[in-house]
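The chain below stands alone and is given in structure tokens; this is the form predicted on its own.
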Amino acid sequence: MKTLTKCLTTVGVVSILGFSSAASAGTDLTMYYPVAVGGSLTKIVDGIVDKFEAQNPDINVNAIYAGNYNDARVKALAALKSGEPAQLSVLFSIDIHELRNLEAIVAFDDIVSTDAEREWLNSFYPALMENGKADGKTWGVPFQRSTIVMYYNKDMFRAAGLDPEKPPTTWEEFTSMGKKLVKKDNNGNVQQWGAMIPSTGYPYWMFGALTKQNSEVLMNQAGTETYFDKPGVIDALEYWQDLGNKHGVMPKGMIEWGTLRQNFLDQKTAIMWHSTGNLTTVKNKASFDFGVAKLPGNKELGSPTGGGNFYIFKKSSPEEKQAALKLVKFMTSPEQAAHWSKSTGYMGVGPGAYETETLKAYLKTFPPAAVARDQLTHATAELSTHDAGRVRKFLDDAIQSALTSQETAKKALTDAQKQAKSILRRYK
């Protein structure tokens, strides 16, 4: 890179990447990029670029880093509006239809020509691609991407009379394993829970999970209902509540994402569901031995997939968009996907990663790296709908009110249900 601007917000080192492409008619790419989940990855990154550039002299990125998905959101949109607009950008990928809403992006059929081009955006994994399609175009590409999985310590396993290969697998085996788990001193006090689920940061996403398990979904493919208060839906909160007030598998209330990778390494938790971004931090700092397992089903197995996906600004010359796309086809390509895999925990976001020697050879001493791309085949789209901000924050508002036992499971989603109904009516 040419130059390098990094910024440290309060919630840490997170990311807002600028490229200037200087083809053949001389163009300036600016890209934000956020980092949701903490570690080194500005550094991974500002190497794959710098890749980049030595296989594309013509082309000069700026790195700038300052930023989580929603603050990259609102930096780029803010940009659009200034008359400097950013040309490209990895958001979340559940802003498809806010950014085309305001007729922000564009699609990426419409800047591919070539069969090998066509080819390669069909490339990506079909789970990763529901965020970034609508109306039957792609307009996101994957490239930050996760599933939800399940860590637990091998060793409270053993310490419980708990056979540390077989994780729960079922919503059944997790509250009885949990208990199980549970470790408590002469007073009664917990010394070390047996689960922990985040209720703060990304509540609605962790509830997609078990939404899914119990065989629901949250909306519908175009963004313009929600399906909050159907009983599905309602009995898989009032299992999560049951997991802290019933069953003191965990505490009672809100635990915080942000400390739960720590709360996990420090041993206060035996199992905690986190992003597959924390795989490769978790795996560098755990001072036991670990394992990573599929979530645990109910119905069925499931995860909502997750992260950032590669977005072209639709205010950018024709020069810029080619630049953009040569970009975020390097970048995605299988063998920086495979580094970018192992480097951070996030999954290769197409197949050809995987046959890569890089993730070969990875894999075969890391089994745990496939646990992610493995549970694509249960996944779902992560809630996304028009007007998301509100609709998202009338789920979160629901789950915490019923995790605090402020509401009950039932009530707090059919309110939620009404507001984003209100909301969602005008884009039928």
Given for the second form:
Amino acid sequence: MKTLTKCLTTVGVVSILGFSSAASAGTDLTMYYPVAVGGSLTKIVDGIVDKFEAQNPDINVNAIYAGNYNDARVKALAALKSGEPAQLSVLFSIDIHELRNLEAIVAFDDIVSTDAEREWLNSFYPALMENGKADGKTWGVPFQRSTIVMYYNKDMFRAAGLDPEKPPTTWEEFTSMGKKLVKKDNNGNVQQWGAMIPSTGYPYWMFGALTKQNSEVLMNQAGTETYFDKPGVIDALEYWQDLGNKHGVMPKGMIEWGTLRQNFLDQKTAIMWHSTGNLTTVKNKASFDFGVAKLPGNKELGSPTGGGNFYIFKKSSPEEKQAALKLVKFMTSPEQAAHWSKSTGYMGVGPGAYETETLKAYLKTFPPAAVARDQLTHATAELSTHDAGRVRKFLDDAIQSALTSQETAKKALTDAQKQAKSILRRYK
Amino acid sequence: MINRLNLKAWLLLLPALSLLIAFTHWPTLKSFWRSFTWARSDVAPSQFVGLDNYRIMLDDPVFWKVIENNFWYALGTVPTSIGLAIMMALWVNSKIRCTSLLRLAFFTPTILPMITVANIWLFFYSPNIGLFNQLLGLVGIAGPNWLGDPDLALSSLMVMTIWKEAGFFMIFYLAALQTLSPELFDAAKLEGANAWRIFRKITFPLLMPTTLFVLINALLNAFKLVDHLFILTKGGPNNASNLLLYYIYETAFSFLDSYYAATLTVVMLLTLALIALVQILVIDRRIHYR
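What would you give as the form predicted in complex with its partner chain, now that the form predicted on its own is on the page?
Whole complex next, starting from this chain.
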């Protein structure tokens, strides 16, 4: 209730400010941001913004929570289209090509002016910059970034006679340990699953992990080609299918993204693959001993990065752009990134964050928080192409039709590749 | 004099009319025009492409899938929720105890916002922790993956929709029932008609105006109400539960293709107009109005 009242007051105040903006000194910034994993992340964002405003009394920031990544993009673009002010936003890192096609964003290279600022632009983990770069320029600066990590229930590992400090590191181990972790009742009904990989919400993202582990990527950096029908990619989808259909490690069919965390917390599955963004919530709510590990690999280890980047919009005055840059710099500074990472589980976006006292102390008491960072060495970009919504849906549909046994993995992915190719032809 | 009267009438109509034109008719016309144009992106100038978008639509397997789904969805939800609504209305209209509590109970699903309901049902349907499968588990049945099985996803949505809608329609029937004159029923009883005969020959025919109203609303809702898809299935798995309006949303806001979205919108508008027209022209004639 309190937040709601606060929100309404903010909206009210902001609209008044908006009407009288000609009279007021200083710069007003409007920023949309998404939350994809639930939890009280909005409060944390508000807290950081408040700190920024206290330090910069001449800048007013109106941070608007805008739903999930899709909603946030819709709202930000609608605001831009209707002429409402929005100078920056946190949007899906993979929206870069579309935002550029819409001529909505500017490159950070064209806004930074000092050497210190250029250095700041180079202070992030390179793996997190992959989805933010195009045509040799940086368009998105990492903020709420994640990888997929493996959460596992140590109590269940012990009960199944497995070493809780040795989670699976290969597909073979993942399968064999998974089988041991499945528990059935007398009627043969499964009481506890070995593992769950979510296949709704962001199936292409989970699939990006499996393909990287098979040493394949899903697209080129320019976002003009996809590789859905490569043998290694098909093989990865077949492995995913087998986990449910052949090995019985996971439930058959779809596994819901939104309820998976609850399944893990209710001890219905021993292992889940999920965003690191869930880490703090799992830590606060798990009634059992749990561990976090890198995803297992096949030919290599791998996970896509994920999450949201800062973008600065073209339709803003030079002063607003500078103020926006200031805000982005503040929110990605080591101290704030460390605070953000500790409160959420998203990773600190640069090495600097892990050198702060906050995170150093936190990692000492809670080592799992470092897994996402350690996994960055094996990370690849998240699926990001031109006409990304459509291309993503082709792949999502293919994955879902294969997992629900409507199609073979090969047929589904070959069809998806064909569809993606015919769409992307226009962007070459 | 007549001119002044006319002017006054127009002035009185003006507020409603301008709102209607600005938010209904003008966007409709614009969508219609847009469905014949195309541009590379939203910032590029659009060009006239004739029926190109419609040709693409006819080749789009997802379009046919959502049309098929919408057909089954309407067929599955509309008659059942109307039937249930009539039964519930008859029940809470009879002289039993606690009718107001019962009415409230039936009406509760309607009061709740669709998104809230969907979020609750998401956990009802969840295969391992969900209410339904836990109940089934008590009697030793391994429940299915309600929303994750392409054969069940759409039906699961239908069940929730019926649960949500029936109470709303009940209110209309209840109001209608209370306007029926008791003499008719007394007379029927004197003649020795049984309850079923009374319902079939008196109550149901007299409720027909309400039924038409409810039928139109229910059918429109079957096309218009997709809030729950956002939470429950997002149209998946593999479009098994995708509906036309949700596909329009996806096209416009996820694919950022407002031209194809306009094309789909035109199809949707024509379908809805056709449904309303058939109902009003055909069924209306057979209804007994007092």
